[in-house]
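First, one chain by itself in structure tokens, the form predicted on its own.
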Amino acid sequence: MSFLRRLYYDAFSSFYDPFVRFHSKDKQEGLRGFLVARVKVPEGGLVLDLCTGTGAVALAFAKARKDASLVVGLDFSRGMLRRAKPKALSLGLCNVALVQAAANALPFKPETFHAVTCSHAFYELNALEMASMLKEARRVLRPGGMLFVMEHETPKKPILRVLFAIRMLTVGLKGLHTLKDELPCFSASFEGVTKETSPSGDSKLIIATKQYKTHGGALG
């Protein structure tokens, strides 16, 4: 993660929440609810939310599973995390931890988490960062754990499709390749990969499973 990009998100953190509320409050709340409902962890399970920003998804999950899980919200921007902390305190959430680190260099031991989430941030990474983030997500997931990545679906309207393609190009030419071969990109690090469309149709949820291994080494 570049120093300049970190500075950008630190500065943007001051306007991020008002920006989201102004443009798409209801839609974003619906998407968070859709994502949180799909994440299943056992009682006392551990959840890691990558690129958590100001903590919207992490706090939504912590609130929904207040009596059960510890949720770790991770972001490389200190500014974003500073915005997330008072939100957690105002909600009275004691099952949230905030960590500053890069999504492609996680400071956790292998097989720590039951689930890993990432909402509308995967496409902000370049191709190398995407690949390393997936490898890191697999490393910190327990066997049978699942990765949930929510991203914008490719727009149907021609003008919006062009703008979306330009956005993908900002992370390099391989960004468009990743968009074209999205599921194989995930399959390089995970055994079971599926994709669902959100109720609004504007976003997609990619679910990747770290399958168990039998004693003989085969996947089960």
Ligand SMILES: C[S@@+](CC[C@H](N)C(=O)[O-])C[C@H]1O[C@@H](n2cnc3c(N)ncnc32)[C@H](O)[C@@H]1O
Given for the second form:
Amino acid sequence: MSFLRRLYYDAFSSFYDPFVRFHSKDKQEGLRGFLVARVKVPEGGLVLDLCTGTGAVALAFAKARKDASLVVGLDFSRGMLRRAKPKALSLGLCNVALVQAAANALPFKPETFHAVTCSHAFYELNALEMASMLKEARRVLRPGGMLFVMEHETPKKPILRVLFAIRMLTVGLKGLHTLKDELPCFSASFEGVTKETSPSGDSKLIIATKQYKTHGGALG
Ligand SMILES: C[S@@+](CC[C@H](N)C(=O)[O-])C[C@H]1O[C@@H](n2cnc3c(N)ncnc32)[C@H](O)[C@@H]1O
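Instead of the form predicted on its own shown above, give the structure for the form predicted in complex with the ligand, please.
Zooming out: every chain and molecule, the one shown earlier first.
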């Protein structure tokens, strides 16, 4: 199944950037700017962008924060990463690494990253993958690190609403339950989960924190 999904994304990678440009005009730039501005990491910090696709968020962050020592863009589709690489080179970015791996089995040591981002991909995972991706994000985050997940709000245009509903059916019943209210799913792995709407109103940003261990050792 995962193999077939990877093939789908490999094929989609050829059209992905033009599709996004056509579908959302210049809104994506604003959305990525909104996400990037919310991610606070120290100088020399490490950021992981899950399901990076053609690298939009990873590259926007690396460009905005040249002092961040490394932004890792991770995706299981080789096709998508192939599109991301020349974009990073043409921007002259030296602080980006692209890694092919699944978001729910991360090839990194625990407590590596200061922040983890994931833009418009969480809804493309099934319920099991959603839960395991969140666990993995928590594992690789440093204590105090934050996860930023951006997702579509239900579209207003009727035709887009129908397409959105069809897409949402593919996540399965348990997944649909999560999409109705994501916060319990996030709260199972994280503390201090909040949700806000993007300035355009088209997307939402869920922010979750991995708190420092308490003396009782309950968290961590
Ligand atoms: C809609 S695209 C979003 C790309 C990018 N984050 C953006 O904002 O443009 C979804 C991406 O998630 C990736 N993806 C889906 N399931 C994945 C998984 N289990 N592990 C890693 N990547 C995955 C796909 O290959 C695709 O590149």
